[in-house]
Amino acid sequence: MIPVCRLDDLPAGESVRIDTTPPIAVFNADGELYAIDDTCTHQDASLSEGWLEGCLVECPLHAASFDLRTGRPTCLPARRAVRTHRVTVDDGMVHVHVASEVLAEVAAEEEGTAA
């Protein structure tokens, strides 16, 4: 579980990037919090810098759009989904629970670099 920020510091319509490996973007979409991998699957661009409209975020580079609820692209040029992560709020603090598959990938990468 990764602490992100105070809920008051993430108003509706805003996002924040967490510099994890891989980076994660947290969005406040009209009061609902969502977390997805921050990098567009079409080309390296930060989705936290994209445009938020309802539960969709548009990549700032080529306008690919992703559904924050599922991570699935809703239009081209993106074809692959981004991972989603669970978000909780405890005592006014926003936390991201990184998907277990991400943790496994990071561990595998670290083992590969240690050898």
The other form holds:
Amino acid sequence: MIPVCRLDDLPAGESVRIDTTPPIAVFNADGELYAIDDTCTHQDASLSEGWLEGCLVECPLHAASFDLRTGRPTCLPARRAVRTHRVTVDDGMVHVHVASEVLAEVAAEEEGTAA
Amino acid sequence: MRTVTVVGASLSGLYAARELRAQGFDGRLVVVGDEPHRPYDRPPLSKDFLTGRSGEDQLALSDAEETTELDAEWLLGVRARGLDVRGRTVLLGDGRTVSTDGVVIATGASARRLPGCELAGVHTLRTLDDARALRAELAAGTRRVVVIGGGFIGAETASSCAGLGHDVTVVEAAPLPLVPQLGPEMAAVCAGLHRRGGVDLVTGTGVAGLRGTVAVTGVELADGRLLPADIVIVGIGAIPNTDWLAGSTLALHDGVLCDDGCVTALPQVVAVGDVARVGGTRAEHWTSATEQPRVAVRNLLAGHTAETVRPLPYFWSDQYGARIQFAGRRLDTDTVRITEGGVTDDAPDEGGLLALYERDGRTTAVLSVDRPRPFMRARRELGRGVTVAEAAVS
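Moving from the form predicted on its own to the form predicted together with its partner chain:
Let's see the whole complex now, leading with the same chain.
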């Protein structure tokens, strides 16, 4: 669990990048908090600097768009999903619970089976 | 339409194939590519691929799943040699022919060369094979590198070479590189990035010739200077690949002439990407190559120009750790105003900068160095402005 910032410091429409490896971006999308891997899966660009609209963030370099809820790209040029991470707020402090690679893979497989 | 042939298997060719299927074309789809490789992304070739930070698998534009879905016949490693006057037969370099009802021309452009390019150690950087060869040579030890041309390819390649520890000089014939793209003020600021990156920038002199018998040993400048070199990279622009269309009825003039909807003189032949001169403009931009195919395919399937495309020009460049982004249409008479960040020692501040190009109180273009967020806002506003302005005219 990684502390990110005070909730007060992340108003609606804003985002923040945390220097984990790989880096993670945390978004306040109209009051809902989401965390995804920060680096676009197409090419090296920071999604925390992207254009936030509803639950979608558009990459600032080539306009690939990702759904913050699932991490899935909604249009080209990205084809691979970014990982999503759980976000909690405790005592006014935003925390990210980093999804482990193994869990992410299992989740992806389960989704694949369900689909 | 029963058969559509996409000539060119790079970015815009792949996007055209995708669009054909996405827009309901369920006939025979043939994709012809002169390179032996599956579609790959070129922008990383001068950057992360050259430095070894990323590998070939990261260049792939498509995967096995999509390839299956596209259900196309891929004729790779074979060059198109001609298009008959009716635009119904594509002739291939190996003697085969493809009879077709529709054609998407996506043959791109080739790196412009210099006399002496056959010497060992002289490179261009356009294709994966070019990049493989240069990368291997750069990995063989510290060398003296001369980059001819200070445009985006030249600057990015110089930056990558400097990052690998080589001794790099960039030669630019104009008094400053990138003036046509950025205007003199901002071109001067971006030129400062070379110096900050430890690269010598020699401007205002052309190249008289390359020295060497088997391998290159130096670059002779028009002003008489000689720059010793073990590796020379020629980045002096690209020529649209239209030679194969010489016997066709298509109008060719620095590209395949198309209307605003990417449609050529023949309604069943459209052109996209670097090879296409769309509505009078030929853009060698990644974004154009990805945006034109949707409209081109729509018009191809409709049999006439049902839709036009005029995206806001956008390009980017990564060099010396800085990300340059530019969007809009500037004129030389526009004024430039830095609205965020600034300039230190004739180069962008560490925190970057945002500059707006203005005409009659209106923003015409925006340049960003490491300021992606405000750039994106400005780019979107410009995009909207274009739509509004054009709607008002029509």
